[in-house]
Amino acid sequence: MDWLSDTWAAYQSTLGFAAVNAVLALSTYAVLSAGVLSFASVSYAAFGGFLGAQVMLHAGIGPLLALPAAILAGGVLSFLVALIFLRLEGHWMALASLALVLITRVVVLNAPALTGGVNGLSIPVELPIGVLILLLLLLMLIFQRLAVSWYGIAARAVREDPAVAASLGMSPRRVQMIAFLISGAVGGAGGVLLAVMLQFLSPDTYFVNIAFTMIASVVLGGSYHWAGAVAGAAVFTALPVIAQAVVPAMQDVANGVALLLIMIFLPRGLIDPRAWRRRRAARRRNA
């Protein structure tokens, strides 16, 4: 048992890391999947930390009290970005999101009161690592929930042709204001839970890398479930530790050809709803 006890004591933190990334994976998935590509999640994260990260310090409560908090921040700032970037289309919404993390980190230097400034944000608050599953589960039950309902089937149609989405009665912007809403609100909640598991907030916690990380995660795991956003969380922060247990001397080439391997044979990632849907008609033409 001392091999179990020690596995788990070397990858605990990875699995506990693995479990935010997908929270956050989800927060970008939740634009994505009403046909709206944002990287606007890095600033809910941001804002929803540092203020659930100031609530912790000052008033003295645990993470679970200040995640409503986290949670409320990062909804209402969705709605302000929506309002302005729902007016844009196609790239230029990309563009104007990838601008407002730049902004983000502007405003998070200059705002030392509230974050710190250069010198950053000690948190001394832990979260055990079964909360964090749970709360991951509970918002995995959410999303199965939401794509089951008459938004997610909604949010398919907007996707997938906004014009004939409204010709069937739907309105694309009022979707698409839901999507931000859900995408801000788990935003500003996986900002606070990678504040409690870093201990440590600075002004490149919340910057491109982790936009990239949330990006890659759902095109990797698959765009189309939003399962996929949580299997390529898992596989792209579980990647580099592999890797650097089998072959550290070529890590960055291992990733690298991990995630070729599987943008090549498997394009549309690693959760595909479709090719389930193909799999089951052909055994039913078969049968």
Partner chain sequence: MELFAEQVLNGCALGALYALFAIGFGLVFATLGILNAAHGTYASWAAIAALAATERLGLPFPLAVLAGVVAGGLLALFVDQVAFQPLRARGAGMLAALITSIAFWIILDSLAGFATGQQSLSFPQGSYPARMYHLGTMPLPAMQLLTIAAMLVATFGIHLLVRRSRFGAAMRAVGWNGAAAALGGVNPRMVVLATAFLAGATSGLAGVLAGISTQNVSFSLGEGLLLKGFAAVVVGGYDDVRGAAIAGVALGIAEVITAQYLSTSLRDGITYALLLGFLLVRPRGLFGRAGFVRA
Second form
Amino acid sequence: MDWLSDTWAAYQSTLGFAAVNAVLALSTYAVLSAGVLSFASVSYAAFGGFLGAQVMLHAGIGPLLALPAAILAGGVLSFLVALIFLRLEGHWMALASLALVLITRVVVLNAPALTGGVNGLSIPVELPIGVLILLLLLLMLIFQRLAVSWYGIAARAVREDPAVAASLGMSPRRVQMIAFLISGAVGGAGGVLLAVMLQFLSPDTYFVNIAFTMIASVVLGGSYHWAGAVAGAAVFTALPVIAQAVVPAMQDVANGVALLLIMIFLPRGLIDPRAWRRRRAARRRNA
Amino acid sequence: MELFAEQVLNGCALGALYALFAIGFGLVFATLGILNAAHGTYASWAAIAALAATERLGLPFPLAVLAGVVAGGLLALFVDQVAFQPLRARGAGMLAALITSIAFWIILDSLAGFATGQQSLSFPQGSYPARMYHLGTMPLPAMQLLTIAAMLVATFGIHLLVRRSRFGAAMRAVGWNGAAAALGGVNPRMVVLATAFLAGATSGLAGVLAGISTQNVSFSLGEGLLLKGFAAVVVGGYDDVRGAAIAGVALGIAEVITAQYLSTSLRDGITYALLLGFLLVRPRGLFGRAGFVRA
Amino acid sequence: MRICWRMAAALLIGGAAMPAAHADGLAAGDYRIGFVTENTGPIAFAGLSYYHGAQLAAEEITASGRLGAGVKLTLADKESGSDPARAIQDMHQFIADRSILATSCCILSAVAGSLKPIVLGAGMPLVIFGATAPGLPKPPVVYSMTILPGPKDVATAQHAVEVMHPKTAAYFVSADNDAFKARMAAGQHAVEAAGVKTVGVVSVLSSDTDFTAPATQAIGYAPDMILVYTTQTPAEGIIAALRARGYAKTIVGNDVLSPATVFKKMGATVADVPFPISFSAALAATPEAKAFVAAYTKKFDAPPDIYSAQGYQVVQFIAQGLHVLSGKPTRESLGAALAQIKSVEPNVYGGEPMVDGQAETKDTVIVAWTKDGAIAPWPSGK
Amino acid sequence: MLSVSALSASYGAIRALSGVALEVTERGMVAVLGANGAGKSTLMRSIAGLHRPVDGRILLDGRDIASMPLHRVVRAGLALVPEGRMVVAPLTVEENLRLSRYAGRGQEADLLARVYDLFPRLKERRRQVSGLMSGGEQQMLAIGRALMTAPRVLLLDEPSMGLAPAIVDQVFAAIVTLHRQGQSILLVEQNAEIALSVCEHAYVMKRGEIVAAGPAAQLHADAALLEAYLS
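Rather than the form predicted on its own that you just supplied, could I have the structure of the form predicted in complex with its partner chain?
Below, the chain from earlier opens the complete complex, with every other chain and molecule after it.
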């Protein structure tokens, strides 16, 4: 029994970070599933995270009560971002969102009233890992319902072929606007959850690294199903821990090599609905 | 007034580094369609290779630079073949390539840290031109002049290559659609290899020159160039070498002047705001024409 | 001077309190310290030195049998790459590992800020080796072996003004580093109090690499003296750029210039730039310091620097806490023992009082590199 | 000269060609007819190296080109004018044409003169960015690019598709001229009328197989057969 509780104690924070990364990855997946590659989730997370932190610090309320504020903050920001970015096409939007990430850090550094500036912000608030997991499960349920809803079908159509989607009476712009709003709300939530996990926010907390964590999680896990984002975040969070245990001297290299091999051999990610469909079809043929 | 002129020169030299890096970064993006996060490590490794050539092999300055440039090119070639070629063969898109490039970024950055013993190294005094020329009382450091000259030569050379030569046409054709190029007999694989090498070599040159003039040869060298080079490519338009060069130099000058006359904390903000503004107002960059999306 | 007196007093009291506590000694066995390393990432150059110093101390203590027969002190290390998220996971693994009695970490304040609430919650003793954010120590759990540079910067600035009699001064500061901003503020205050006019402040960022333009800007202010309050790589770059552009007047540095790698990289360019130092291999005077320099140089084939000295003291400090305990100590008893320590023994500084969980050093020596790579008191000939 | 036998190809699990055999003789002009989705384009793409066949032999002058990558097929002397034309849009007309130098066949100046001779329109627009030209002009450019590789056999995939009738006439006039000059041609066309009027021999495809073959005149006369297979 000791062994079990020790293992839990040792890896509960890994599980926590995996859950937070999954939420952030779902934010990126939300837009990607409507055909938009955007790194702006980092900015929603930053806004939601810092605002949520301030709410917790000043109103003295717990993270669960600060969550709605963060969701709202992320949503509002994503609305503004969508208004501007949706005019751009294809990879220009990806580049613009990357620029937004870079600007986010500058803003964070220069808005000490909200962010603590270079000193950072200490947030002595805790959230049990179990609650965090419950929140993630709830979010997964929402994504599952979304996937089978009218919106989910429309998003898939827009991703595959915007022209065809438009001819079926779906406005690609409107669908993508909804995708941005979902991404913003989820991103804001992820930001505040990350803040609670770290208990300390610095200007580097929401920056390029986390952008790459999000996108790598989504692609690694498989960008054609929401479960991919969750699976990818789990793997991406666990890889460094495993690498540290197996090859402590070269853990970063091992981490990179593992990422490389997964992508080369499973370029569509770990969770690939197309492969499932094929396997099912093959089974039916054999039967 | 002289201070202003000095700072403009400083900005030009700094911007020339951004420009050189951006040219390589843009070539890969335009021709191979890859947003390559590992590109900065080519610059770091080129500088490390040039330093090793100087210290271990005792090569003179021009040969050491050449060694660095070739190392940058070969590294780019290697990364392309390992990280991108398998995905190309499977028809996997730009996203998977972005992730494999991040993987190589992690790997090469980490190895560069080991190679330099986690230190920031520098080229030994006397291993590079360090003379200070003067125009009136204004100091003109030899490395700054050399950097600007290298940028000009590289820009015009590569611009002519891409726009005027048959090989350049093949590069642009492969960048647009590999099969369409092959219908004319072009071997897309060779063009990809040559482009990767050229891109790595150009960014490698930026790395070597930056390593010398900033006295910082370490894994962090490439990262700074990557962000600013990225900005230069977007502002200048990734399919035009001249645009990337002009944007790089302009960013360098803007940075220096902002820091001198406004504030350092706003410096990067202005760079990136400029970047975002350009994307929104003129997404195709300075020289971009009504273009064709990759097919 | 007042500060020195208080330290001396603390030293005396600490020294007197020391020997009485020793009891039956520890049970034989392996005593482990969880060490969160920063051997990769942006500040790995310093992280490695801290780690090497700590490694050496653990080996020496085990070999000496100081903690009792069959008592081994070992480091369990986990890498964080200066990433708070990874450091948090490392710390949780240490806390879950019952064989680990104490932990050590952190150069970056952000990492320290993330780990502090965790160890406070778990009652796990943590000794910080590099982070300088104010208010980090919190006995009986969190201690800091970081040599706080603020007072030393003030002393150096004052000394430089006394020696060189400048009329004007300009400053370089890492604008995105809270510690250096505070250090510059302290230095500037002292210099202005001595009647020297501030003609300009040049901000740089920690990740900057090109310093030609900032150097041009500073020279443009035509100051008699330039004081540099930045992290190591920018400080090197700034001094090199200032000298390359012909600035021949006084440049005042800070303790980041002391590692031997700085001279190896910059050569004579860095000569005659004064900086404060609390430890230097070249100036080691006490037997402890000399033995440390000799053993370190033998083991790692390079002399120790200020970072290795602090890493070394982390383990010495923890060992000192273990020394007064007996049987099988717990984290709580170790924390309580550490809280009792008034002065760290042995130390490489010639005196290291502990004040509210924060280590301090007795003295500030103001030194500079000579043209042939030695560290000598500044100005030379004094 | 071009001899295809037992050629099979598929897209994923879907079989698109099975056991196709056909022959193009020296200076010959052969048409492949078929309804939409009969596998004509797959046939052309498979022969030209744009799509990798599952099985079969493609002999060009006795050399098997079935496993060669696209650019090597071009260099071996087989040039495709694909459906949808696939000109390199960002390049100018002349850049598109001169790209074909990489095929390394024939004298560039002579070939360029021949193309401009055949399509004076291209000469007028040679500095024009090709992506901005009309469909007909792009079709001419695609044929020109293929001719620049001095092919032994020219493969034309639906050259009339999407073009105005007047332009179709121009393009087919050029094709006839080429044939007269001695160019071997394999033509895929949905418009059977026009194809049979210019070709000597024709194959008819249905569901990925050749279901009929014969001299063009004979097929032209057999209205019932055409009706059965082409609708």
